[in-house]
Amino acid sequence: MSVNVHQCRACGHCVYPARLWCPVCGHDKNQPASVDYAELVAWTVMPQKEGDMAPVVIATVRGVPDGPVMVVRLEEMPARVGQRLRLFEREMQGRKLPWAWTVAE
């Protein structure tokens, strides 16, 4: 399980979602890469809509060891900033989106 990201072929910088040019070096070619784990930077709980089974938790995370920073949906409430997360993709409405769950420490 992992999240598919885009890695610059010139400098190795990873981004998600894809960009036309690398934000670090400006190179216009990238290659697919995968990120398995991330570190929690911040999170918020979205208001529950009618029919939702549980609160929706959205988080900003930094892939480890080399990024990228991305927004993911969490399966459960996190405990603290810096918490280690396992990344995976889940298809929603025909699109693969990044999700994460907490890793036991």
Given for the second form:
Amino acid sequence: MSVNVHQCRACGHCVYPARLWCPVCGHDKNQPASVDYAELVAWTVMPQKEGDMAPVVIATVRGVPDGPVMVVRLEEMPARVGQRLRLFEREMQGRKLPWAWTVAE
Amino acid sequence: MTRRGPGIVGVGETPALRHPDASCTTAGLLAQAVGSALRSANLSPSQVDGLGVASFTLRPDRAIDLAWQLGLRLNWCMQDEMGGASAINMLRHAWLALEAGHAETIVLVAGDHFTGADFAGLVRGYNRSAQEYLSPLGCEGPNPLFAMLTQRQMAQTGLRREDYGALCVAQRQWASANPNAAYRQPLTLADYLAAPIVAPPLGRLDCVPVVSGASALVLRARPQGISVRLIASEARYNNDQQEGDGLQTGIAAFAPALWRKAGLGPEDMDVVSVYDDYPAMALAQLCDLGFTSAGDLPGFIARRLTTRDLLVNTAGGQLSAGQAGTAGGMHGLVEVSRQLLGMAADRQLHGVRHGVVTGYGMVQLRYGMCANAAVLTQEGA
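Moving from the form predicted on its own, what structure would you give for the form predicted in complex with its partner chain?
Shown next: the complete complex, the earlier chain at its head.
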């Protein structure tokens, strides 16, 4: 389980989602790189809509160890900023999007 | 005597409409704001030879289509779609055009007319990352992103919800004297705290009310009488590649140069407008401009904002006056210009000579990627 981010083939900088050119070195070729874990930076909960089975929890996370910072969906309410999360992809509306589970500590 | 440079000579604004009637259109609102700005400057449409337009909902029409609808013959025309940063972006371009002799009289106008569906569609598909990544993930619109930024600002600065509330209460007091504001009735801290939580820690009163409306400004190459001069302006776009924390805006990068070019500092500003899409961002910009520091924000709000020691967002800001789409940035620019021109009627502030205005916005992934500012000064007759 992991999220596929985009790693610059020239300098190794990772971004998500993909960009056309690397923001660090300007190179235009990247390769997929998988990130398994992240650290929680901030989170919030969306107003519940009709049909929502559970609260929609949105989080900003930083991939461990080298980023990138991503906005992801959480499976459950987190406990605290800085906690470790396990990243995975889930298909939503035809796209593979980044989700995370909280990891028992 | 040396010839003076260009000047802002008039302003106009429509009421901020929460529930416009069926006949309301974006072009109609823009026309109304342009008309009122021209009347305030005692000019006729036939004297206008430059037009700058910012709007999300004028589509499929563009600036030139609006010129045709208004019967304007132009030497200079521009369109801008940078939302909260549009007003100052257009001001910077218009100023250079007037100095270069490309036009004599330029009107800048920004505004939008929204139905509920228009607004939902705009935020859902705001840009490619919203359309393909954030919205499908369930992260719709700017509220969740600024909720997370506010959470981080609270952790960094020690701000509590009561502090953000004090800022909202102060702005509502200013709005009470603005007949065009969407919300003018007094707001108490208890009201603020009792409002439903929209995306924790943001409550409903931390989020700008969506309204329909337009704001406009008239500039002349050779103004007569009292006018407002742009003495310094700076901008940063995509300053940190969205890889910073967003608690600091691009303003921090240019503030020293802005004040150096103005030959003035924050302490010289009599009237201030900071782009207030959320209280956290108004405060971040006041820090970035040098009015306070992140470590002293709670005290700064109590000492200088709630007491009106510092005159900030004196028309109520977007938090009370409303956010009419791209008119958001123009609202603050118009208010500071109006005060410096002495055109604020019942709510005219006295002894104001210098003002600063910021623009901020165009959210990409996590926060706004555009920031700009203008230092303005009153020029006598």
